[in-house]
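Encoded as structure tokens, the following chain is the form predicted on its own, with no partner shown.
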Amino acid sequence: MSPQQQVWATFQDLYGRPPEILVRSPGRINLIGEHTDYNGGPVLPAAIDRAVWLAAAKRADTQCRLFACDYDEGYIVESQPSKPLVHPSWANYLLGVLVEIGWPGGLDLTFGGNLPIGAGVASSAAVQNAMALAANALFQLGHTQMDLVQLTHRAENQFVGVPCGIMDMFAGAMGRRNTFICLNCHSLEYEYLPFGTTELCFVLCHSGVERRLASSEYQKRRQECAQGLAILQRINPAMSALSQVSEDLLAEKEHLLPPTLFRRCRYVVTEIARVGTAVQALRSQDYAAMGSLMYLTHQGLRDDFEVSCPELNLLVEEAMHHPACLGARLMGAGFGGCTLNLVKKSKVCDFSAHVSQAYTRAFKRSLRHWTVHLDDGAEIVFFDV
């Protein structure tokens, strides 16, 4: 049974009626531009062909009955909550959107999918995008797609309490098949850039490491970036984000920054420059250059931003040694999750076998991996108006 079928069938079994709406909401990969979104910089994400499916129907009261198929777990809330739940934590992503959207009414809901959880492919944003799209349609709220992107971003920041940037929500909502999005996270201006080859694809290799440090260290990196910016603002108070700091200015003012803060800022500033180079590589279809940029990003995340781990480093090193791989890097907040690999489509099996064998030898456990393709953003698949 497909995830779509499971979500639909579970809804009927639990609630004794068919859903009124079914939404598909994809995860995302991010080619270049990691940890730049909350620094006001550009990113290059894309929606992928792995997704969350959400089925829902309105109720006559304010009660919400939620069920997560992937966890085989349900939760019932009688009215709008005032704070996040301790358990189950997955419910907060749904409830936060409903709170932010104004708690329009009661719902019966099921959701599930084939997105790997904890892999850094924005599964939580996919759930939030699905909830926002479904509630907007069911209650005829009239929000635009951009309204919903900003709404889900606020929900994660303010209700869930994760100080993330807007990239994950934007990519999952606004994606187009076989296309990357160059998004300016300060202005929200964006441009679609075709991934113009059928000879290459992307492979996700999951380290199997739970990202236990990702939340606390993510917040710490945000704070370090803010501290570095505050020091640089003494020179130019008009700068409002690290995205406005040039590589030359940073090098000139290195003596003003503690070594750790300098490395954090150096990573962000050079990563922003890499996004610009990557855009040109996409436009000229220079995928070898693109792969080289991915390796440079991993090096920066490993050495300057210090968010990698031995498992991720080995996966990238082994990818570099395989002739079918043009580029690889850790993806997401770091401290676990997956690597993103740009691989010749005809050699995916050879590549996957190579990194799997090396990973098993080194860490005595098997490696999970998936091939993903760039897909459309969140959409309503069925709506019984």
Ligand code: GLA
The other form holds:
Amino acid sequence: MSPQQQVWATFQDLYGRPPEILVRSPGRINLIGEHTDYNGGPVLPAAIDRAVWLAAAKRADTQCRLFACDYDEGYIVESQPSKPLVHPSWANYLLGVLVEIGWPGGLDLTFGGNLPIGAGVASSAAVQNAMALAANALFQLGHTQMDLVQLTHRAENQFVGVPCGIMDMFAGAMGRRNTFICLNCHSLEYEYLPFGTTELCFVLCHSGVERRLASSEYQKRRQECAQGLAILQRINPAMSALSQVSEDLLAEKEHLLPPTLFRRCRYVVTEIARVGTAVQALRSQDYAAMGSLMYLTHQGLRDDFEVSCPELNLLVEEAMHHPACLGARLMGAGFGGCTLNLVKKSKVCDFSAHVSQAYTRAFKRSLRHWTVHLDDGAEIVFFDV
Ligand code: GLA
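Counterpart to the form predicted on its own, namely the form predicted together with the named molecule:
Below, the chain from earlier opens the complete complex, with every other chain and molecule after it.
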């Protein structure tokens, strides 16, 4: 049974009626532009062909009955919660969106999918996007797609309490098949850029490391960026984000910053410049140049931003040694999750075998890897009006 069929069938079994709506909501990759979104910089993500499906129907009362197929676990809530749950934590992604959207009414709901959880492919944003799209349609709330993106971002920041940027929700909601999105996270202006080759594809390799440190260290990196900016603002108070600091200005003011803060800022400022170069490479279909930029991003994330780990570093080094790989880097927040690899399609099996062997030799466990394609953003698959 496909995940979509499982979500539908579980809904029928649990609630004794068919759902009124079924939504598909994908995860994302990010080609380049890591830890730039909350610094007002650009990102270059795309939605992928792995997703969460969510089925729902309205109820006459205010009760919400939620069921996570992937955890085989349900949760019932009578009315709007005032704070996040300790358990089950997956319910917070749904409840946060419902709270942020104004708790429009009772619901029966099931969800599940084929998006790896905790792999850095934005599975939580996918759940939130699905919830927002379904509630907006079911209760005829009339929000635009962009309203929903901003609303799910607020839900994660305020209700769930994760201080993430807007990239994940945006990419999952606005993606298009075979296309990257160049998003300016300061102005929210965006442009679609085609991935214009059928000879290359993307492979995700899972480090196998649970991202346990991720939320506390992610918060720490955000604070370090804010501290660096605050010091630079003493020279120019008009700068409101690290995206407004040039590489030259930062080099000139190095003496004002403690070494760690300087390295954090150097990573962000050079990564923002790299996204600009990557956009040119994508436009001119220079994928060799794109791959080199990915390796540089990995170096920056490893040495200056310090969000890598031995497993991710080994995966990138082994990828670099394989002739079919054009570029590789850790993707997402870091501290675990996946590497993103740009690989010649005809050599994917050979590439995966090479990296898997090296990974197993080093860490005595097998590597999980997936080939992913760029796909459309979240959409309503079925709606019984
Ligand atoms: C996580 C966050 C995003 C972004 C990335 C790093 O995925 O949710 O907002 O900051 O990390 O680029």
